[in-house]
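Let's start with one chain on its own, the form predicted on its own, as structure tokens.
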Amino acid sequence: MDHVRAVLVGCGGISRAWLRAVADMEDVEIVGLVDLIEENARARAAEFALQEVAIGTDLGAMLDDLVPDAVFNCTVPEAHLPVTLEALAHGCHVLGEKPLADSMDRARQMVAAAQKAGRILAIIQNRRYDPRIRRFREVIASGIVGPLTTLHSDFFIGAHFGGFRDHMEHVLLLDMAIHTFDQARFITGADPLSVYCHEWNPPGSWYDHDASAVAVFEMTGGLVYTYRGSWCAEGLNTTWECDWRAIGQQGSLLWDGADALRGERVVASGGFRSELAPLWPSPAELPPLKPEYKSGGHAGVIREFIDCVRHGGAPETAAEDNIKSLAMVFGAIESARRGCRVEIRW
């Protein structure tokens, strides 16, 4: 296969990120755009000068007509299951927007259907492909601070979206925490075992429902991961990628989700406090960012997906793995509803 022919379904705002990403990929051809509102698809075709692309409102009919290799699923979460099943039934590989599904039962159906069809089903977890998170993970994996014992993340942004998010239940956990939880799994290589979560809506919040949460996850390998987050925190906002603290047996690392990475490690012990030394006394001494990850974001995920469709293999964000990140979201929601620790299953 010298190139991949793809139909994109769901021409809302997020589809722009996809179409921008594939515009520079010579081995990807967008052959169709589908949306429930035909004008949305026509507008997106005009915006990206897709003059030969098919336009329609019926995904099944378009797949029958065009017989593409892949479907890009940019629909809302409740449509992920039917769109994915339709695409798989037509023999297409599928790359979809996060989250994988709007429930664990639907996610399991999708994973099973992809396995039965022998097709790739993968999810856009674009933060994995940022070169800075790759560097953070590689520094941890190097053992420079010893075996990892604890990971903490903070996400605090005063986000005035307006629209549907202002009225969503579990808006932080459902709409945003999937990114952070997947980052935690990626950084540590650990999987979730259990969670205790508390959700609340602070006084003065402009959201109808809980927009803040704290969660404690027990992970494989004895690791503990904590999450603190809010979408109605004014002032001193974190990056969208969170502030992170990784604690190892021989030191700690701090990463701000952007370019700032610093650490200390033990050089002598035996006293009340160990003697510590900075890992990188100046920014110039930081480990370099590897060029193969510099495409980052949506482009990085789509690039790997296309390569796997063309040459074989499984993407990093394949659904059979990504379902574990989704299970963290729904486990946290269940814990918050029940007010107790819950085991996580996928």
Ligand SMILES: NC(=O)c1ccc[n+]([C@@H]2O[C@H](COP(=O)([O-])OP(=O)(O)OC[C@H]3O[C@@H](n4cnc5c(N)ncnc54)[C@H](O)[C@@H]3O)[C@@H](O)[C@H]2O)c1
Given for the second form:
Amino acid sequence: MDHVRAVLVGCGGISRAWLRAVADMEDVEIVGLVDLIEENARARAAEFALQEVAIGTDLGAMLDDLVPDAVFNCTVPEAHLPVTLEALAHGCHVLGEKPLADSMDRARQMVAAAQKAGRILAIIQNRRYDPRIRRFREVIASGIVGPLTTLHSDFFIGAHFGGFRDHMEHVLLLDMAIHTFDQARFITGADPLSVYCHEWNPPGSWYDHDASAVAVFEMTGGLVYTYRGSWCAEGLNTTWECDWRAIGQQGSLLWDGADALRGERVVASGGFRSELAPLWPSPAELPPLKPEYKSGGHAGVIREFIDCVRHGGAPETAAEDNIKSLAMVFGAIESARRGCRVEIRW
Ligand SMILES: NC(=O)c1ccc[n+]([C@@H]2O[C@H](COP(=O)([O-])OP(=O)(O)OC[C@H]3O[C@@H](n4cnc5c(N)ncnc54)[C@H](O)[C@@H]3O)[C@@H](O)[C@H]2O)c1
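Given the form predicted on its own, state the structure of the form predicted together with the named molecule.
Next comes the full complex, and the chain you just saw is listed first.
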């Protein structure tokens, strides 16, 4: 296969990021755009000058007609299951927006359907494909601060969306924390075992439902991962990628989700406090960013998916793995609802 013919379904806000990313990929051809509202598909075709592209509201009919290799699923979470099942039934590989599904049962159905069809089903977790998170992960894996014992993440953004999110239940955990939890799995290489979560809506919040949460996860290998987050915290906002603190047996690392990476490690111990030395005392000494991830974000995930469709292999965000990140979201919601620690299963 020298190039991949794809139909994109769901021509809303996020479809722009996809069409921008594939515009630079010579081995990807968008052959069709589908949306329940035909006008949305037409608007996107005009915006990206896709004159030859088929436009429609009926995905099944378009797949019968065009027989594409892949479907890009950019629909709303409730539609992720039906759109994916339809695409797999037509023999297509599927790359879909996060979250994989709007419930664990539906996510399991999707993973099983992809396995049965022998097709790739993968999810956009664009925050993994930033070269700076790759560097943070590699520094931890190098053992420079000893074996990792603890990971903390902070996400605080006063986000005045003004749309459906203002009225959505579990808005922070469902809509945003999937990114952070997936990042935590990516950084540590560990899988979740259990979670205790407290969710609340602070006084003065402009959301109808809980927009703040704290969660403590037990992970494999004895690792503890904690999350503190809010979408109604005014001031001193973090990056969308979070502030991270990684604690190893011989030192600690701080990453601000952007360019700032700092660390200290033990050079001598025995006193009340160990003697510590800074890692990379000046930013110029930081390990270089790997150029292959400079495409970043959506382009990085789409690139990996297309390479796997063309040459074989499994993308790192394949649904059978990504379901573990989704299980952290639904585990946290269940814990908050029941007010106790719950085991995480997928
Ligand atoms: N990766 C990211 O950083 C990121 C950012 C924003 C949104 N998202 C995700 O992208 C998805 C879409 O979000 P959005 O902001 O573009 O939403 P949106 O409401 O702007 O657009 C969704 C579009 O899908 C269409 N649609 C819905 N159901 C459909 C169906 N069954 N068949 C065909 N079309 C259908 C709607 O008509 C609409 O045009 C969500 O899952 C969201 O979580 C991801």
